[in-house]
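The chain below stands alone and is given in structure tokens; this is the form predicted alone.
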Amino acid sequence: MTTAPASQPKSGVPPHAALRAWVNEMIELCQPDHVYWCDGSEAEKETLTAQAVEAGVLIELNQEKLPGCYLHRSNPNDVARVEELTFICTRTPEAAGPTNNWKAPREMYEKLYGLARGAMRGRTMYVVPYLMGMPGSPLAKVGVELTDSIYVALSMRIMTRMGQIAWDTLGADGRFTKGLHCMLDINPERRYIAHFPQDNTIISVGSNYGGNVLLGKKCLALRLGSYLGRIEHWMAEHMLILGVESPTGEKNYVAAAFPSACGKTNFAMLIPPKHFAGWKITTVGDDIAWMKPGPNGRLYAINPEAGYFGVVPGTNSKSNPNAMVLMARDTIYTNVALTPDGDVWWEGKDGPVPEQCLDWQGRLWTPASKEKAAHPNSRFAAPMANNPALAPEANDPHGVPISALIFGGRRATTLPLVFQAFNWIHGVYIGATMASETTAAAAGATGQVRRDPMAMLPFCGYNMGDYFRHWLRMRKLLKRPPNVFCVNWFRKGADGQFLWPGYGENMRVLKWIVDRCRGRAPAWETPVGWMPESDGIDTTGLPDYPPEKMTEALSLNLEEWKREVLMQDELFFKLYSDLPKELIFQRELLISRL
């Protein structure tokens, strides 16, 4: 075996005695045959590509239709974030909270450097550093992975700014985030996502999904994020951020939270309307926001990836036109359909159904098959420079002030299309209640309602209720916080039919939310918070919307808004040690209003 040594990595590779140290220790404990360091040059991008076609490990499509494009089939017992395998490894299991899978440090470590053991021989290891956020940006954070994947490596480079960038911001003596990620034999039984955050320190073993091994996004983004902006006085949210410009010029931004399947990535590229016309939407970000408050008392938001790492599914010219467009091109696609052409398909596609394809798994498939050809869950990883729709702010480092907080989810009913909170705690304490009805492609029963904290139950790194406690002491360092608001796309009325038609829609829920903060929108008091009339939405050259429709979508019920806060008792009752007394009282104003 000839492993190369880390004292020998390639030219620019800053001489950080730590890292340096780290490595050389990864490397005696993983007991690669190559360690390669990554640069992120486009000549490396190349070189890479083309072993991964080689091994397998991507297959190339149609580059005449899509320029760039490759295709990956994961493992079919690796297709997903496996949440009850992902660990928060503190001190105690206090630190962790009751929402957390716990584990202590020493015990952890000791399994997965057990596993990790001698696990790389015959492999190569790739050294890939990153960086998270844009130089020059306060919120900015390196890390290095060591991963012995190089479909991880290539991700990496469109998801984080990956390579030389990164030694240039971390120095000589920066701190970084430690990654180690090792496939093993794909094993579910020998699969864990452990961090450390007290140590800044990531660890997956036995998976080759994306969300569990590209250690720069939910894993440093949000985990260890969370914990660290705890510490720092910044927020890392489950979040994605838009630009809202008017057609005289002003521009307004807005940060909002949906759990899965509420259509998030589709609001974050919005297209407005026909009536709308002289209005743009840009995408600042689709997933994650670091927000910290500036200098002027308002909270400043910065999108710390590169790229978009999206589901497909679904995904058409009318749910999200841009994304359409950018992952034309320069795209990894994960499980899904291969057409004979070398297409990719899935399904809600534009155009007619193939007659047939491979699907995900690379089985024969026709539309007589019984099971889908895409994956539920499949995804593409594209370049955020990809999107037609890139807020010019989208690099800038100082991030972008916030007007708004949206928080919504997935409810057929109780909810109305939209409400604003009274005040920043009230604003809090919505966001600590959101919740949404599962849906055929997540864990539980399809129409459970399930509680999702701000959408970060599965992200938060450390206790929930201090997270809250977070929340609350956040407004000390605002002069001028965000309004807070909430929203339901998917209220149903009793025929069974959504009430309100969404997708690009939605500007005109967006417009009115945009003129509260400006002060320029009326709004009447109800028990749950601040609402529009059933007139103040514009509903002009929408089809076939009456009046009374928009009433019903607006409407509140009494007798549902009391159950909703008994159901609230789940959550309460297993953070009630930790959970902050503003909350409950809260809960018992909204109770006393009802």
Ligand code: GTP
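Let me have the form predicted in complex with the named molecule next, following on from the form predicted alone.
There are no partners or other molecules in what follows, just the one chain.
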């Protein structure tokens, strides 16, 4: 596309001197042949989509079955977030802390500008303005991503409020996050996801995958967001937000932190089982929560995103019917399989396994093939407006008041189905010491238990010890803090099967949580926290679910718990000099109770 040079952006771009200067500087550096300023319009979407199809970046899917849907295949060396190539570049290593990779800002700028120099020759630079949060929200933040990926430009349009709306919010002198993204040659040797919190800047090179390159999401909304949140007294968390409406019309909101690929999107969109007629779950957000104390002393949350970038495998009309509707139109799929009739397929989809298809790398696949047809971290990017369960409050700039915060992980043993923290400080301890088996959402081995505090290990933009301190301090700003809970949908019995059916049935656990928040449900005091009584979780109508199974799902094995406390040492050692003493005392109290 031949477009105006950068010095003459489209009308509608504010006369923002710092913005113009930075864009010009980056053009000078990257030397694109063309510069295209995105406005977020429908017409622009059509033009860019057609160009992406022509370039082979997107494959048009069967438009009768899947209107507005396209498939993207990433480079096989580029299929997930890369934690070992993700850097927090603060002035001192202490500010980034022992759980982050650190490089001095000067050194990193020099390296990345070196890689970006001339990197867009023969290419187009897309200037992508976006808003995280909704117009009018005190939490909303503007970002501008300069990218040479049309896939990123089109995905940002789905995932954020992209275009004119962001320019309007920015105005002539607003603050914005600078983001530079160069694909380079998609080579892991030249791949860096670098954050400069003190400059409100992100530079990402050498990747074209999800969380590495959709800079509003993990980079701005979590890493830079958490950094800003500490300074500005709010919280940026890796949490879904959902609304629970009872048959009598009572409404409660909860936010839940589960690590990547551990069930946030599914939980946020769940459809209650038949027995819960009249109950309704609505989605405010599926991945990220920005939370701030409201004037009434409660914690209010917004979802800064406008779309979902969800895990595809395992999604079907039983596990997540709302997601099936959501991704039936206007969706960009990444790394799923393609059937001969232009439909998409993945392991765990409804209906028969196709006799043949093209796998995520475009190779012929049949049921006899040894490898999976869809990549385990294949994803959909779909606008939240398509979610049948979308909460109207998802667009409310004031957000929703949170009654419960839930931490959860993927743990085959030890962690019971649900328990409640004794109080806020104990809840912070539970979140800080949570662990989960690693998943395909990040490059590296899967299935290994690692500590993942508050599901933020890969996303906290500063020292984790200071982050815990920030959590503890937030209590002082809240008159009515949310109650804190821990759940584990993934505990297994001796037969290796999950002890809890999960998905929509999680409503049963959620009801206990909401009832606890409203002072309605009784609980046992146990060494680890408050737990439901034996009939506390309603299992009416749950097929093949003998009471013994619930007993096992809720059981506490004190030997396992002692090991668990010892395993926490790894994190405590790592963070020792930064750890708030409250957490050390909580650990002592737990040991004494055990």
